[in-house]
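Next up: just one chain, as structure tokens, the form predicted on its own.
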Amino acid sequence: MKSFSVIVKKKINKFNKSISIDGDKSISHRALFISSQACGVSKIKGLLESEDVLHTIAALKKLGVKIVKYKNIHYIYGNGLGSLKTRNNLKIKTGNSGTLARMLMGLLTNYAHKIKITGDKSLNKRPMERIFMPLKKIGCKFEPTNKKTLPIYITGSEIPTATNHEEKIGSAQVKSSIIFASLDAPGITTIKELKKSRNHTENILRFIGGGIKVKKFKNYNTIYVIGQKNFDAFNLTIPGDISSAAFFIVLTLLAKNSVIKLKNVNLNPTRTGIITVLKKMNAQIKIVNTKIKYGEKIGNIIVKSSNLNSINCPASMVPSTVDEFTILMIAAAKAKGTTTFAGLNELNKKESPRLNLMNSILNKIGIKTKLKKGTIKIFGNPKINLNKSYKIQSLFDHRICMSAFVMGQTFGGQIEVKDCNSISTSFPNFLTLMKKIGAKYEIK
């Protein structure tokens, strides 16, 4: 897609709207991923069309997998486990998808070809050292042997090995793509996750009747999956993204006099976060008609202006709101009083160094910061009204262009946000649904 930036020259308007949020990108990986290990033929309505999510489909795909759409359901033709098309020399492109690259090495860990695995310029930065370790004792090789980025070369065994792997990271990535490994690995492979994560994985792979089995304790998870335990082709109806969500509700917190109803959208406890912090900050959110779904918690979120104020978050919160810090550092600029979030070093192995891009931007529009070590201190301004122009650098990160485009409805001014088009790599109806609650917005 073209490059493009977004001009914001007026602050949003007061809006009571009822909107739906575009599908789950986390869960329309996974549905893909193991809709293609199923057998039979499965159904996936409302699967998020991102470019992300887009390069999932191609690359099953290109490893015989065959998907088709039609009237917004898509087909997607399973052949059980172990029934990927595969070849020496295979080049297999996953864009700017982390999610994508890490969970195909899990799956093609079983196949003893000679694949290369390659991203964008940006997803070639990012470190995959933390899969290539536990994959390797599963019985993958990946080549060159010293090289911790993309593109690399992997090569699967014909007899991979159960194995028992410690989660220390929180990495919902590396848990499912060791879950994928593990699928069609004979014995039972025990994953203990010391650091909790999203389970979408998990709860897919539950309600299907797939070979997993979870045991909660109190400080830890400890998951057994069954290797070479063939489950059916399934239904499945994906809610709305939470992560996407964030950016609505964070808006409507900074307007004056706003109400939003976003329907329909996953309330899973590992994604919900955002929420937790929020009220802790005085924000007006109310979950109504929940109902569990396929494993997931879903329900409509109803979110009314607010006057917030600031926060101690530990770093025991990263994990289930990971991806809405950029958005959470906005509210805190506008907060009451010095707000802490502790624990984000993670943030900078993002699209870019988001942590530290983010505490660029607010300083740049006139929010005191102290940066150190993963902990960022926000001093709030209630009162803040930008009157001058900004350019914000994105660094082709979508969670940054849409914090900067919020910030730009609520603190006033004439911002101009550049490289947007990545927004398209998580949320392509982004710009739409914002024009449909009265954003206003120039493309350049």
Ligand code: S3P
Contents of the next structure:
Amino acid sequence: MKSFSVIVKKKINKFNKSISIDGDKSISHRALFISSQACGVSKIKGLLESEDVLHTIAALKKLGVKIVKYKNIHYIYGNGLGSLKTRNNLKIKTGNSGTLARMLMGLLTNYAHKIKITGDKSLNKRPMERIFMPLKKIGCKFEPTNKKTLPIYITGSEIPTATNHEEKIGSAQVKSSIIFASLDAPGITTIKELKKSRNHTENILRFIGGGIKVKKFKNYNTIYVIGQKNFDAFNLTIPGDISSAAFFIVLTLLAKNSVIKLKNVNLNPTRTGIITVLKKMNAQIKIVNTKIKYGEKIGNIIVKSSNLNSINCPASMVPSTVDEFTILMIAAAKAKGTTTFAGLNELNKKESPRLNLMNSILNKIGIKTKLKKGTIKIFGNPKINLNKSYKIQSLFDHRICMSAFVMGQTFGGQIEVKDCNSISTSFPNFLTLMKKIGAKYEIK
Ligand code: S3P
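Switch from the form predicted on its own to the form predicted together with shikimate-3-phosphate (S3P) and print that structure.
Zooming out: every chain and molecule, the one shown earlier first.
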């Protein structure tokens, strides 16, 4: 997609709206991967059609999976575990998507062909050793052998080993990659999850009768993958993505006299750190009409403009809030008092060095910060009212673009956000929905 900037010249007027957010990205990726391994035709409704997810569809098609869209439903023709069609020198592009790259390599662990995995400029810089290590233990080979990033050649094994793993980063991508690698390994694989992360992979597999069991302990979970247990095709409706809803939640909190209702959002407790954090900051947020569907909590979120206070947010909140810190930093910039977010080193390993970038964006608009060893202190200014022009470099990071956009709608001044085309990797309807609630902007 061609690069474009978005310019915001005016604050948003008060609004009272009800909207539906695009489908959950994490669940969309997983629904595709898991249905590709099921027996029969799965029907997925409301799949997110963002660039990241479209790359997953393209990758699976390249591996011989038939995927057809008719009306709002994607039909995925699964042929059971081990049914992907691989060959030597196959090349698969994973675009900007760390989730696709890491999970796909998990699935490919069971195929003894040499396959090249590439990413875009940003993804080729991101750490992959975190999955190379466990996948090597299962039987994979990665070449060049000392390389820790993409592009890489992966060669799987015909006899993958069911073994024991520990997940210490709090990364759901690593955990899911190991689960996908173990689904077709004879025997029982265990994953000791020392930092609990989003559990959609486990939920879907459990819901459809796949070979998975989770034992919950106080400080960790143990996941058991029972290998070579085939499962039937399934039907799934994808709920709204809380990581996308986050931008509308904070926009409403910071706008004047406004209310928003966000319908059918996924409220899995491994994802709702943002709501916990904002409520502690005095945000008026109500969750209503909750139900459990396919093992996932879903509900409507009602948000009202609020005067926010600062928070001291511990590192333990990171796994459940990981993608929401860029927008939380905007909230903290307008909160009363000094906010501390601790344990954010992982943020610099995302689509851009997010922690460093957000720190410099806040400084650019006159918000004082202190950044040391993954902890950022933000000295909030509830009266912030910008009156100059600012150019924000997003480094092609979708969440930086959307956070800077919300900043423009609520802090004043003229904000030009560069390279907003990246928004379509996760939230293609972002700008349209913003327009629907009254946000004004120009595209350049
Ligand atoms: C994701 C997990 C998180 C998150 C990413 C999506 C997933 O990454 O940042 O946007 O779908 O599993 P990590 O697993 O690297 O923390």
